[in-house]
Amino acid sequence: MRLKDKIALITGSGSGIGEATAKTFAREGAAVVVVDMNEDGGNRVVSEIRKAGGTAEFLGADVGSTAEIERMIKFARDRFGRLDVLHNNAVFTTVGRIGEITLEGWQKTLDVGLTAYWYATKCALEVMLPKGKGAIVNTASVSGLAGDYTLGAYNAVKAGVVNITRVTGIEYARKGIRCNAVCPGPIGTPPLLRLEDARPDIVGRIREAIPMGRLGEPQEIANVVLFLASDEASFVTGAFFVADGGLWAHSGMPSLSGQGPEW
């Protein structure tokens, strides 16, 4: 088991990538703190982990609040005595062209998707540093490496996540704390699947833009997070790992020969 006897906290783990990661961590021997605003989803994930023989606790919390972040780190420490792995994964975004985004939407996107990652890291470091060991994994995105139409706030936040990962990685490298990020492409999480039901034409174009021709599965991202959280990645810090079916590798230029991804 790659996370045997580790204590892990995962935000936004009531569904999607966070759920897959929580279940994967538990299968690999970790005791998992599932944190989500969605109590039904969070309790379901904990119940399923326990039924499979794993250890998990649920805490309902809004990571857009610094007080709630403090509470979740304290919960993990009080319940299990320490914290070995933090996976910052929760997200919120507003949609619109840069000139049309509201101040409120922009601020909430930053609060949940960037400030929360920094503050949870700050609080987790206070617990990890005395032990001289720990792993932090941030969910960034290929959208933090390039721009997307009408996702300017999300692009800014995920770019920030990539760089705060680098800074945390280098600043705490000699303290035994590693920090890395995963950059998923389009993944079949509930929001994207709901969009597919409502606008199959949009999601169809997204699938076509991915060289592999499909959406990623949450488990495929959880597998990367597991590696980064485990001792197998003991010499990896300040790095980001792209898992996007080849999307970021493509320049976006149409084929000059007329030959595309299928042949």
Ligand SMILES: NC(=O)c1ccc[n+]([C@@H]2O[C@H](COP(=O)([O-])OP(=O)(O)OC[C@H]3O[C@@H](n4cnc5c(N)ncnc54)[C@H](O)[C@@H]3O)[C@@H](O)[C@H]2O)c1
Contents of the next structure:
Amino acid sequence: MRLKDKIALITGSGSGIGEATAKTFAREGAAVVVVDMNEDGGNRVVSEIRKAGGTAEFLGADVGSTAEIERMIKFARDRFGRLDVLHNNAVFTTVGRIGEITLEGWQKTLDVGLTAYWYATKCALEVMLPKGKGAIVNTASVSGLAGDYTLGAYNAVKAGVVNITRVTGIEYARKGIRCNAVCPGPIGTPPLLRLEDARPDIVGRIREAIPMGRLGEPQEIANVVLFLASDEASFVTGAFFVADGGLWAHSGMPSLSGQGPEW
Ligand SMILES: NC(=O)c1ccc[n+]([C@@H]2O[C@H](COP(=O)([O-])OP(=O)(O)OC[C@H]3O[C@@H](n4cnc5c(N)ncnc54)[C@H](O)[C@@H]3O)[C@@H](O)[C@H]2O)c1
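To test you: the structure above is the form predicted alone. What is the structure of the form predicted together with the named molecule?
Complete assembly follows, chain above in first position.
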């Protein structure tokens, strides 16, 4: 088991990538704190983990509030005595061109997607530093490495996540704490699957833009997070890992020979 006896907390783990990570961590021997503002999703994930023989606790919390973040770290410490792995993963996204985004939408995107990641890291460090060991994994995105139409606030947040990952990595590198990010491309989690139901044409074009010609599976991101959280990544810190079916490797330039991905 790759996370045997570790205590791990995952935000936004009542669905999608966080859910896959929670189940993967539990299967690999970790006790998992499932944090989500969606109580039904969080409770479902915990009961599925327990049914499979794993250890998990659910905490309903909104990571858009710093007080709730303090409560979530305290919950892990009270229940399990320490925290070995923090996976910052929850998200809120406002949609609109730069000139159309509202201040409220911008602020909430930053609160949930960036301030929460920094503040949870800050609180987790208080628990990890005395032990001289810990791993933090942040869910960034290829949207943190380049721009997307109508996702300006999300692009800013994910670029910020990539860079606070670097700073956390270098600042605590000699204290036993590693911090890394995963940058998924489009993954078949509920938000994208709902979009596919409503607008199959849009998701069809997204699939076409991915060199592998398909969406990623949540498990394919959980596998990367597992590696980064585990001791196998003992010399990896301040890094980001792209898992996107080749999307980010493409410049976006159409082929000069007129050949497409089927070539
Ligand atoms: N799905 C993709 O295509 C994709 C691509 C790149 C990056 N990501 C990133 O992956 C992460 C997970 O996304 P997903 O696709 O699994 O989404 P998802 O909607 O399936 O899961 C997100 C979970 O976060 C929870 N959440 C949202 N706001 C919260 C808050 N304030 N407090 C607590 N919980 C909250 C939701 O209730 C939900 O259960 C996000 O950081 C997202 O930006 C996703």
